[in-house]
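Just one chain is shown here, as structure tokens, and it is the form predicted on its own.
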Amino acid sequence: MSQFSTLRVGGPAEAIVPVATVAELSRLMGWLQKNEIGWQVVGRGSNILVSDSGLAGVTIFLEGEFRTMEKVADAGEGAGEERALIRAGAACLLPGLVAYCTSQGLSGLEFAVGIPGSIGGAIVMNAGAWGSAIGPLVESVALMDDSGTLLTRKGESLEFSYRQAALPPRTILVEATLSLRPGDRDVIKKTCRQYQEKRRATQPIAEPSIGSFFKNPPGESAGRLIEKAGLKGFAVGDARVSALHANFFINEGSASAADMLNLMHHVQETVYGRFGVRLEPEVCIMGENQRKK
């Protein structure tokens, strides 16, 4: 999997399956349940951390009409101000829907100009930077459960918090429809570019990493409690806290799974010992003790 994810360490794949028509991942989802073969669907790999095991039965990708993106249509307004409907698939990554939406003369998703993701996973995580988030821009989901029926959910329905959101277990997120504002298109663009710039100067973005590895406690970063515990630089192997931002773990040429756990762990230890707070992960962990013996 480590060909699957931006920090470029993980084990082998049971198997992979790439999907291209929500025709074929209904057929593909009532034959896993049919034969009981567990799945996990994986998409830009720039928020998963895969174990040296690996993932054990059918990891799935979704591509072809999952990476769609249209105007829906003008909705009027909402909340008193004027409104219009993107309709995206899962498998859209976040830069290109930006684009996009900034070609349209759309305004909101501006934050998310550098978060290399896909929209699928963004929502499932409510991505966001520099304030905002994806959560209050979506106005539905298609979901697929695990026989392969179609569900809907509205917005509002999947209570999204703090890097979080509240799908259905077991369900895959096959498309979102968001709500955005029209805007200047100079205006948008010079939004973008000034929170690239942001980035560049702040994160270390041309180096393999998964973004921010833990939560921000409440009312606090950190990524600041990590640098007061003087663990900027710190390594484990090939698995390092950057430099440049203390939040981000990089992998300096061939990091494995392990490093970059026994990293998180002397981090979470040493700033729990320090300052009284456990630090959570954002990253998502996959396939710890998946395997059969």
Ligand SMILES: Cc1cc2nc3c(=O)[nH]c(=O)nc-3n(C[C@H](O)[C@H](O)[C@H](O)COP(=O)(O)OP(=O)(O)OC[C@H]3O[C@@H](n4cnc5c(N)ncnc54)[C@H](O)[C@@H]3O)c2cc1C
Contents of the next structure:
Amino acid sequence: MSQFSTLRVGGPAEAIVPVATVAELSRLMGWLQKNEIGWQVVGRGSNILVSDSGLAGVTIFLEGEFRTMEKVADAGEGAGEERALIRAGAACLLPGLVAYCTSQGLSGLEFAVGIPGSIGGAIVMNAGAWGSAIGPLVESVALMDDSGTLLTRKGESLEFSYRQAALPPRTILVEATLSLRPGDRDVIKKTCRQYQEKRRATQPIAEPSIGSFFKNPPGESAGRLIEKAGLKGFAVGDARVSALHANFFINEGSASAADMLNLMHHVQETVYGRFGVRLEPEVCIMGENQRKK
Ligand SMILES: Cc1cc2nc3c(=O)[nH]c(=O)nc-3n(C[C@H](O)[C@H](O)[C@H](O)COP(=O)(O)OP(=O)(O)OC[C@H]3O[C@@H](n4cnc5c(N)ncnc54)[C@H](O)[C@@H]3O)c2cc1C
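Can I have the other form now, the form predicted in complex with this ligand, not the form predicted on its own?
Now the complete complex, all chains and molecules, led by this one.
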């Protein structure tokens, strides 16, 4: 899985199945259920830490029609006076969607510029930055359950909270409809540029990572606590706490998942010992514990 994770870490997947249409996904889910085969879905792998022993069962990747995006209603055409609706397949890339919204003069997603995930991963993780998150923009989603049946849910039913959403268990997000405000294209572009520059200056975006490793504790910054604990630059093998942003763990070449997990435990214990704060991973740790057959 190392080639499917931006951290470049992870053992073998037992089986990888790319799926290009909703009909194919429905058939696959029905077949997996009938044969009692476990599965997981991966987006762009920009928030996953896969164990060295890899992933059991079938690992599903969405492609083809899951990559399409379109404007489905203009402001005032059923989307509400001040809103326009964009439908995006789960495999669309967040940066691509930001660019599309900018070209359409739609505002709301500027915060997401530079977040390298898919729409599916972004909604499941309630991706956010600079005080905004994707959850409040979600009008509705289409999901597929274990049996291959399509379900729709209103955005508010997903109970978005800090880096999480309450999707019904064992479902795959197929597409989402987002509600955006008409805005001035030049202002949207300028805001995106400012966020991108801020990211470049403060985050190691050119190095293999999965973004912020820990959630920020209430009223605190995980990065600041790690830095204050003297752990900036600390390494276990090739797994290192970034010298630029202490909440980013970098793979300097040949780090294993075990190196990353050992680094995680060391950081958690040190920060707890110094400040009495338990850091909780924001990243999704996959494999072994998640195995289901
Ligand atoms: C340099 C860098 C910067 C980052 N900056 C930010 C940031 O500012 N803010 C932020 O929130 N995140 C940030 N991230 C983390 C990451 O990009 C986001 O969490 C992103 O939304 C994850 O999307 P993904 O497609 O890569 O998901 P993956 O990593 O592939 O998967 C994440 C989880 O979502 C599940 N999932 C994926 N697709 C689906 C689907 N279709 N249906 C159901 N479940 C699904 C997976 O099973 C897994 O549990 C950053 C990462 C990097 C590398």
